[in-house]
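Given next, in structure tokens, is a single chain: the form predicted on its own.
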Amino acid sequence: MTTAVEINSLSFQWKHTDNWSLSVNELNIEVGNKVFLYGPSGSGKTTLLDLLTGIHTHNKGSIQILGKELNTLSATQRDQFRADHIGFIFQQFNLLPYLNVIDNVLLPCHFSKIRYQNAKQDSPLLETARELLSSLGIDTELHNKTATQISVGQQQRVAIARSLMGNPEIIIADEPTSSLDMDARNAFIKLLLDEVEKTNSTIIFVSHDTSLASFFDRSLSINELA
């Protein structure tokens, strides 16, 4: 099986620091996994995620995503590779308020002409961000719609269909269930999970909240990653 994740020997260190912020021995995460990442707040996970996805370069060790190592690549490598492999699903959603609900789920074929590809593969690039909004259960008549016009329920199934197009390899969840209620935050999961399904992507998913555990394959504490 193909590994989407690969980290070996990992340390970072802010600078102007005397000790190292994070440090991972060893993580190996499976094209296709569903991994639930869990630790209390200011124990690294966050940092952890800008690793992963190249916002921030590491000091020691390896970090491979879909066998490619971060630390070879340019700040714009870097960026192209996140927005051509990565969808990315915001603790906010941090959909984009002047835009409608259909733009905002396009924007990653904007930034990668991967996505872009992908995404008309098997039909118009419109047609394909309608059904994906669709089997999210978004009807027609709110496509038009801005974020702002639209309930928080609405825009969370919009942030999973943003991160979904294009059939990134990966997708990363940072906290987008901090602030629901039981019920909602346990939809919301099988939701994404359901979708992730369709398109075999790896999926991190990052929380506090270790009853969300039971929903995923796998689950990691951060503190014993070091």
Second form
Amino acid sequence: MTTAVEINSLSFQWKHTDNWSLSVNELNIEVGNKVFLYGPSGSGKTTLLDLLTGIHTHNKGSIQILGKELNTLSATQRDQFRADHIGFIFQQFNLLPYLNVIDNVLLPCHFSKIRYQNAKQDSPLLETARELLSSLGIDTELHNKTATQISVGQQQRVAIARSLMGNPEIIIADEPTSSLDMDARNAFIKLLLDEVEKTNSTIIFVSHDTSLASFFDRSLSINELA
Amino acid sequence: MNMFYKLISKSLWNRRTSVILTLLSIALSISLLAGVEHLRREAKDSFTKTISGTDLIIGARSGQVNLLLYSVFRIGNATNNISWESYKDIASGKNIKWTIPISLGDSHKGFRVMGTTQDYFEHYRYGNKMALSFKQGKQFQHVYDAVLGHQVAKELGYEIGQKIVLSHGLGKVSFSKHDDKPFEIVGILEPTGTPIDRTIHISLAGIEAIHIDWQHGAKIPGLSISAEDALKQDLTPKAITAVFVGLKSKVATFSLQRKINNYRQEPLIAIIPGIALVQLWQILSVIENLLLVISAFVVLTGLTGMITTLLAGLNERRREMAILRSVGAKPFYIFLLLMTESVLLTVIGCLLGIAIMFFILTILKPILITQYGLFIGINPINSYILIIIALVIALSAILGLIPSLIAFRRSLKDGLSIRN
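Next up, the form predicted together with the partner chain, please; the one we just looked at was the form predicted on its own.
First the chain shown before, then all remaining chains and molecules of the complex.
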């Protein structure tokens, strides 16, 4: 099994400050792992996600994503790497408000050739997007509605579809259930994990709600990584 | 549709209220700038085409511009006259093809009266060598016949056959009238867009006849010669105001001009209309340039307004930028989105502005012709306007750097975190 994420003696410090804002001694996530990452506010969660997605670069140590050392890539290459290999789900308001549901789902294929090719391998691009949405319970009549015309729960499921479009190896979800109520939350996580399983992607699910940990293979806490 | 343009168009549509207002302010400022520029060129064009085909204008010695103003534009007064003998002498020169003597000094309800010969209708040209043509009636034949310019007939509501009384001097309200010798309207000219439209034409003999019992600008007391009696007298003019001259060969223009400027018998001046017109226009160009500068500033205001709107919108669009970054957009992509937005808005604004101007000119054209005798071409598209638009678009790209660079830096710093 290859490694999806491998971190060794990582330190990150904001420019012009003296205190280290994040350090991770060791973290290994295998491909196909479903990982729950406990990150209460102030734990450096945002910083860690910025580093994993290549928005910022670390000062010391190493981060390898899918065997690639992020520090060796330029900013542009890191942006492309993220487009090609990582699907991201935000807490809420995931969708561009002026695009319809389908166009929001197609968005990653515009930025990544790899995901574009993957998505249209078995069926036409639009068809893939529609199937993905349907399997997430977004009916066809909603596909041409804009983000503001559908419910928050539906928006989050569209966000899953977008993150999975073109089968990126890694899905990162940043508190995607915080805007949902208890029942919707459990259904959402099951749906997310089912879809991730189908493509054998790796998922890193970040939350401050420890009660969700039971859905995952592995559970980690950011505070304990240092 | 390409996703890039979809993002721009859908995003703009999403903000349509502010976008439409921005477009409108750019469009209006462009239509003002292009309109001023267009009218300026058209006015210059029609101005310099007030007279054509005339090689020299000769008058009593004064300034170039002064002679041009009173002989062609009916503005101001001649300081002196040319004697009939001098005129005859010049007109018989070997290079002379035709001459049109004119005599000014009388008026009718504020419109100037010009005494001339029938050669005027034959040889006088304006615009692109266009001859005068009659809307109604014909040239004057008799001493008491008058031919009206288009505007005179229109404003005063005159028709063929009507009798009019001329006044001595140029005031709109005159107390010394030639009421003993009324003139009959025998012809009305087509509009020309030149001062001819505001002129009443009579024969030189007519001018002579109404002044036969006058001296030094007043009636000679006790002497009254009736209209019929005047006809029996010799009505050859003693003096005229100016002469339009056409030459057989243009090459002779300068030598004849020199000859006339050095005329022994009488102090005269000869001007070349084209050169004098350009000189006169240069005096007016200060105002024209001022107008252009003002409208350029209005365009700058329009563009600044657009940038302000885009900048104000950036804060609300931070989430949009974070989402785009999360799916892999590079900061440069965000930069391009913003740049394209400002240039696209300006391009659409410019097109809209030209359309507005086109529309206004179409409405205005008949009014300008009938009310002011101004001929304005409707088509505002020329290379000059295109250069202006290209400059405005280039300027919008430069100004667009401000919001684009801010968005670029912000998306670099914010990354995937959404700050509201």
